[in-house]
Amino acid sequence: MDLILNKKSLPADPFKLFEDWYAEYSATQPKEPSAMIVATASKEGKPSVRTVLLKSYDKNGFVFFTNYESHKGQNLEENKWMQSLFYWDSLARQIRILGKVEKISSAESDDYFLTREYLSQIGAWASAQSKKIQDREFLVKQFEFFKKKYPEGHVPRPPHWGGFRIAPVSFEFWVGRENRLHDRFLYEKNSEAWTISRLAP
């Protein structure tokens, strides 16, 4: 899709532009529009990248859920900075978001956990995410154990599972163009306002 960006036409608020693009992509690719690549790093600076699902966003940031004891959870305990990437090939667009991460409240995590399907709730208990296990049979046995322990409708949220929120300090919006002369615009937070700059492709 040949979208041409210019500074005058951009909204002052990057959340508005994100919302517009997200809605447009959701209409064309409804299966997994929330797929979000996230990059974290350890305190030594070792990077790690994986895909998670965006579950909600508002003016305060972007929320996803995970095991707090997982590799990414440990990274975020050591280094609060994270970058996320949405890449939407069919629209030739991508969005990069840089910010600091914090855990959401226990109440917010509880509320979301209650909306998950029963077997997904059990999976959160059964999997010690990122830990080494001897075989798949061990994982299946853990799953069956917690199914017996917690019947449907009575599954508490694991204390090691919950949400993170990335509070953006910058957004970069990219549109693919011919001859690799892509459009790139950077929003940077300045106090409570956002400054907009065009970047060379």
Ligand SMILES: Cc1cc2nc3c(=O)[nH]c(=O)nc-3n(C[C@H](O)[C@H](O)[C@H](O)COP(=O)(O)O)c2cc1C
Contents of the next structure:
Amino acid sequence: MDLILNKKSLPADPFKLFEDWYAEYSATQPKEPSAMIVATASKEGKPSVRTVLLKSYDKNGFVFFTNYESHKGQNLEENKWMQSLFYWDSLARQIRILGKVEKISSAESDDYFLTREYLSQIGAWASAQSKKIQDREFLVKQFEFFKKKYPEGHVPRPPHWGGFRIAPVSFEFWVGRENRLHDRFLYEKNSEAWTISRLAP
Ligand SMILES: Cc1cc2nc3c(=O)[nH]c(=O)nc-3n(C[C@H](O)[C@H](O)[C@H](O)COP(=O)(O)O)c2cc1C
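Instead of the form predicted on its own shown above, give the structure for the form predicted together with this ligand, please.
Up next: the whole complex, starting with the chain shown before.
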């Protein structure tokens, strides 16, 4: 049955709505439910988007991991605004989250890095993400070099690799409905509370 949204039945807290929808989607689409599109922009306003994996979220925000020296990392150094997007085709839903991004603490990044598989840890050292490289062989050589350098169980977190957290100032929840009369609800942070508005589709 179609999801019918109205202002009265929506939770006051957008994190709660995100949590409910995420659980629903994960139950039906276990393959990469955490895929999240993130849009950044340079200080001149030049945009770029890519997919990352959402690793955790709570009241403080939504966390993903990457190379801080990558293209997105450089954008976020210059311009902290970011928008995330989840498009869940099987549920005909979309969620957008706008906010400013901060690096998570080194201790948090260390904790997560330790949980990664050995070869993923090596991969973080081997790839200077977003830099131009000569050929694939170069990448493979880097991988082998770091495998020799750091045996399993002894891989430090690269200083240029870690988490970012987006602290939302707005969420938009979209549900596809018949005749393109879709439902859209915007939550905007207003000091500590959230105001909810319906948007035209
Ligand atoms: C399904 C999927 C998940 C991905 N997850 C991540 C991720 O969690 N972190 C990451 O840095 N790149 C991830 N990537 C690769 C990015 O999309 C992107 O190619 C890379 O981060 C470089 O982006 P940039 O040059 O804009 O910084 C993922 C790609 C796909 C298709």
